[in-house]
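We begin with a single chain expressed as structure tokens, specifically the form predicted on its own.
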Amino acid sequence: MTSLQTPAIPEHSLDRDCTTLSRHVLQQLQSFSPEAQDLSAIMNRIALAGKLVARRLSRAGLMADVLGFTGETNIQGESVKKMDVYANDVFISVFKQSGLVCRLASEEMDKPYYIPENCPIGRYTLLYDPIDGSSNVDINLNVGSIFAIRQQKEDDLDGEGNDLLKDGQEQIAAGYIVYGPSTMLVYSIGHGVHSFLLDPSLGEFILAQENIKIPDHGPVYSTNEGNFWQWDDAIRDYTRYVHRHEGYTARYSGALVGDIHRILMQGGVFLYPGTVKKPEGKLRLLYESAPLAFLVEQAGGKASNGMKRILDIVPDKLHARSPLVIGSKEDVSLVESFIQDHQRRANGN
């Protein structure tokens, strides 16, 4: 009689399939002092936040007060989607009574928001866009959430959030979640970009890929190519050239997330220029361009406002916006190129 045998597993396999989002970071940190577990911690409370959204954008066009505007207007003079207000609600729930995070910082806020019982022991500070690219919710599109941690170094004595108007060279972690066939959450706390898949079988983020690098250079450039005529002569004149030249191909999504998630893999560039009318742009600094250049120079790319590194860009307010240029080193530097040649001869230089 043949004695049947357990087809063997892959040892490496198995244990990418037990690396969950939590462990992953200890495991980053070699460390389990009590601040590596806060931001263990923190983390998987960022999951759970990315969750619950996932759930409730899979339901959407099965539910009542899901899709659709509020009739209200943020700080932004934007108006409010019922999905953005439900996503920053979550993270702010996630968070209540966790003793990990004092407060939280959104867009969607015109202050922050403070967790009184965290904040003798909460140690850090959560920035966060609930969901990025809330235009596409409505029509069943990419969307995203954006967040950043930074340490508490000083009070708040204004409950203003005044300290956080520091570079993004202060961040000690950042990422995103893009929620869409799979819902992917990638992130960096300074030791590379890595990320995992919710798999919903196990309710848990599982590791999906270590070390991420974005190529030198790719294919894609990514912008609103409408607002065309409202940008300045360099942008018009980078857009002319990449048009002219083999090898560029146009991809946008008008979610941030997923077009940033696109050139992470393959490379590339994404740009939302300012306007003549608007030169401080659209994308806000802290919620927005500071997070996702963390984790694009963690990844071996480059993140400028065309003129200046965005990491090393000091906010003036809590909603300050930039211009971002963002992705493979080489594509940003050309865009860069066009910028400052334009202001070298605008100088008479």
Ligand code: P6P
The other form holds:
Amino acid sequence: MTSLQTPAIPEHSLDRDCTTLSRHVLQQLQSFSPEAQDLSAIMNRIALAGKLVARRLSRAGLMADVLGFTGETNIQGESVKKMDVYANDVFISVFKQSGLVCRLASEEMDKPYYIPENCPIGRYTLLYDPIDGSSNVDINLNVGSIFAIRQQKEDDLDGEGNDLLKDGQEQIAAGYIVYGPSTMLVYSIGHGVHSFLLDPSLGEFILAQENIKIPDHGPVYSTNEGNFWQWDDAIRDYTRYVHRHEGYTARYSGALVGDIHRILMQGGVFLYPGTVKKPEGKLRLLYESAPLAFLVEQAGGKASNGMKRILDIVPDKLHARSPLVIGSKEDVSLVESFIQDHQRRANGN
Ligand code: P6P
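Please show me the structure of the same protein in the form predicted in complex with the named molecule, now that we have looked at it in the form predicted on its own.
And the full complex, kicking off with our chain again.
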């Protein structure tokens, strides 16, 4: 190449800036088939939703009617934040007139929401938590969106979404968007875990890191120790162990996505065990734990309810909850070993 043809910008950075999410999906699948194009388009719409939510969050303190509560209570019995409603509607709106997603199931909606014009063609279902950790919104701390994509294989005759009550191996894609100092989308379609950073000057998510691998062990344990006296003995003994041994440090933000992102990048374990009041724990299986378990396993980590692999658990209802232990293989196994020891003692072994 002559000096005249030498690109002003090194080739790789231009190519990198053009590696958008939709292109990356097609690269991952090595295919331009209709299914690959569908998945690429779906991910592109999720990216659009992320941009819209990020824009609203960045102005939250300056605009009326963004912060605070709506006065409603959702199916979870939780007070609904205005940002929850906005983000929930954003994910619906970006899929209208898309021919892609026929149905959306969300933490904020009792039943799945159908987009009729898409249903004859697109048989995909989006399961999502539009704003996870919304209690952080009003204090300008990180929050996140969590999503999973499934293929609808049978009719949902009563519209209750009972055909969704299948294990997490039905997921064909999953990920999250973390709204922090920058907005980052982390996803997997079963070919590794990859992150994209929103470049506000471009209005595009640009490839940041490919094939993210979670360390087999990390120093962080992330849990709400305020629940200590509500935990069973096995979890209390685990907590005492990390208190007494060098090399552990507690980090807990109150927003699942931020805590998981830290562990994905640096290693460690997040746990939300069952409590006396909530034996099933607080986190929802279909649109929180299962998507994150899909992602963490793709990154070489592990996710269970303390005894059973999250991706093997079949929910009994749309908003089913499950205890969650997720993160680095060795650290999840350590938590599980305390539970197994207590079970053996309880069984007199
Ligand atoms: P606690 C937020 O409400 C959330 O669903 C997760 O984002 C977070 O990890 C958890 O609940 C925090 O719950 O009981 O520790 O306040």
